[in-house]
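Presented as structure tokens, the chain that follows is alone, the form predicted alone.
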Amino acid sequence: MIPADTAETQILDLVVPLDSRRDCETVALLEASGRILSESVVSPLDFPHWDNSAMDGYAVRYEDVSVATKAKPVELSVVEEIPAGKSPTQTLMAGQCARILTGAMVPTGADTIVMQENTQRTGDRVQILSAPAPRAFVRQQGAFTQVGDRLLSVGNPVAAPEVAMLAAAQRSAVQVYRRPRIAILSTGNELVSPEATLQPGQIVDSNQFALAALVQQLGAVPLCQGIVPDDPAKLQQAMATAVAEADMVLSSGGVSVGDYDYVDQILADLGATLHIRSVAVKPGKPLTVATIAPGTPPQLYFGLPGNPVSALVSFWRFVAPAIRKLSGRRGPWSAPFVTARSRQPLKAGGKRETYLWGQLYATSAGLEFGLAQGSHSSGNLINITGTQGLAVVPIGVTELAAGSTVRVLWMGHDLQTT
């Protein structure tokens, strides 16, 4: 068994990301959310595009109003009104100003905005009741970024803020990495599909669906291969097919030390190199990680445990970082941990790093972890629903008292607030 952090490092070292020239496609901007950029995006414009007003008020020459006070206001002539979207037509001369609205272009000759709360208007004259700071409320052309500046880099995930920026930069389409293809298969004579009539001794294959959902959440494409019986010939054929079709393969079951656990031997028969056979975590000790080279670069194969919670924990801890790197996303790729205070005591055997599932709460004192009620068994899917984080009890520790600070693998879901 190797420690979890060591296993994660070894796995990430084995991952070869998609190629930014070969493994890319162009998508419309409305289809870009959730994708990973395979190109850098530079600005074709200055932002702001021109000097504009950050306030409703009056565009003035600072030298005209620098001594204005409520007791001795400065009176100016209003020569133009400039709403947002309209280009100014006047150049301000001494003693003149322009009525201006938020976002509107500052006219030539003006260098400062006086907010309307500090003015008093009568007809086409306005009194300035207090002196503004020089260049007050003027958003200067190019202050945010300038033509040729890099807006986004290769490996940038695209979410709503990036879509907004790309739209503002007049990009109607962008180049992104293709979605990685992840083959998923479940092994075991006892498994049946959800629609089957369950017979004594049979188990519904939940892993296929859980792993597919997790793969989709990471922006990859699941290629579900179905259930493969514990037959070496059929399993070898299914594994070879999965390797040929996908960028990465996930199988569940068949990686422990039972009489029907064939995955490791078949991988060796297929010419794979086995790098990891087990990790010092609970749940999820049986974990096979191998590379197999039907082409270049070699593909990563994960043999996950068959117990459903073990498969989920193994995915969150080890597979998700690998998919993040494979997809072309910029690092860091490691499992995201946060620090929280545990609301309950957390118990473990002490021999392996133990993961206990529950909810994260955002409180005024910081994050708190609430342990899920019920059995924390590797076969119990019932109380893992709603999981937002996995609290880690380190190797050598059998109990963390309530109120202890604990490291939590955060799923990224919305936090509780009570």
Contents of the next structure:
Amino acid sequence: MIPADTAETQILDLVVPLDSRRDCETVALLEASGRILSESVVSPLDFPHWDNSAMDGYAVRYEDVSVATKAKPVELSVVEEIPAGKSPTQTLMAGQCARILTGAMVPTGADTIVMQENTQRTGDRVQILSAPAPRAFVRQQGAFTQVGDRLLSVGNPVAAPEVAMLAAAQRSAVQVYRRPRIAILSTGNELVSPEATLQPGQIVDSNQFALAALVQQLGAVPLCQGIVPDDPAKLQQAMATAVAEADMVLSSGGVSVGDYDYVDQILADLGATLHIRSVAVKPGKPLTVATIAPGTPPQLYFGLPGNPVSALVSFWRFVAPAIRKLSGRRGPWSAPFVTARSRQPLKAGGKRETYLWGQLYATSAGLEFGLAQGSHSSGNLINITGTQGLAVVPIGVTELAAGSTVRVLWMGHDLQTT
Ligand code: AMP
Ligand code: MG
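With the form predicted alone in hand, show me what the form predicted in complex with adenosine monophosphate looks like.
All chains and molecules follow, beginning with the one already shown.
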């Protein structure tokens, strides 16, 4: 049994990310949301593209208006009106100004904007009632970024702000990593699919669906391989097929020390290297991590525990970081931990790092953890719904009092507010 942090580090070291040149595709800009860039994007333009006005007002030569006051206004002649989108046609000479609107190009000769509120307009003349600061309200060409500057890098996740910027940089399509394919198979003679009529002793294969949903949430494609009985020949066939079709394989069940637990032996028969067999966590102690090399790079194989909660917890703690890295996403890839005050006492056995599930509340006093009511058995799927975080009780600790500060693995979902 190795500690959880050691396991995570070891797993991340084993992951070879997708190749930014080979494993990529071009997608339309809107399709890029939620994907990972496989190209770096350089600005084709200066931002702002030209000096423009941040206000509705008048574009002036600062030297003309530097002494203006309400008592002694400076009067200028208005030679042009420049709304946004119009290219100015005149160069301002001494004593001249241009009516200008927000976002419009500042005309040659002007260097400062006087806001409309500090002016008095009469026909084609305007009085400037107070001196502006030099260059006031001029957004200078290239002040935000300049042509040739790097805007985004390989590995950058694309969300709404990146889509906005890419649109502004006139990119209607971008190159992103293809979605990694993750094969999922469930092992166990007792398992049936959800639509089956349950016979005594049978168990519905919930892990297939849980793992597929988790894989999807990370932007990867689940390849659901279905249920495989505890039959070494059939299991070996199914595992080999999964390895051949996917970038990474997740199986659940069959990694414990029971009579029907064949996964580790079959991995060895398939020529895999077993790196991890159990981790000091609860739930989720049996965890097989292997690499198998039908091609290059070798693929990662996770043999997850069969208990439904153990499978979920193992995914959040160990598989999600691996998929993040595999996807080409820039780091950090580790499971994200926050600190929160626990609303309830948290109890554990003390021998393994224990994860207790519940809700995270964003309060004015900071984050708080609320323990899910009911059994924290690794077989209880019922009270794990709505989970936003897993509170960690460290090895050697059997109880954390209510009000204690705890580390919480945050699922990244929306938080509660009350
Ligand atoms: P195992 O690790 O194969 O011994 O399985 C441990 C427990 O998890 C047993 O009670 C199984 O019935 C249950 N289990 C295994 N696989 C699944 C699955 N795919 N969906 C739901 N429960 C499962
Ligand atoms: Mg089993």
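Just so we're on the same page, rigid core means the largest C-alpha set that superposes within 1.5 Å between forms. Residue numbers count along the first chain shown, from 1. Predicted, not measured: the structure shown is a model, and the values here were computed from it.
Put the two forms on the same core and the Cα of Glu80 is off by 2 Å or more between these two forms.
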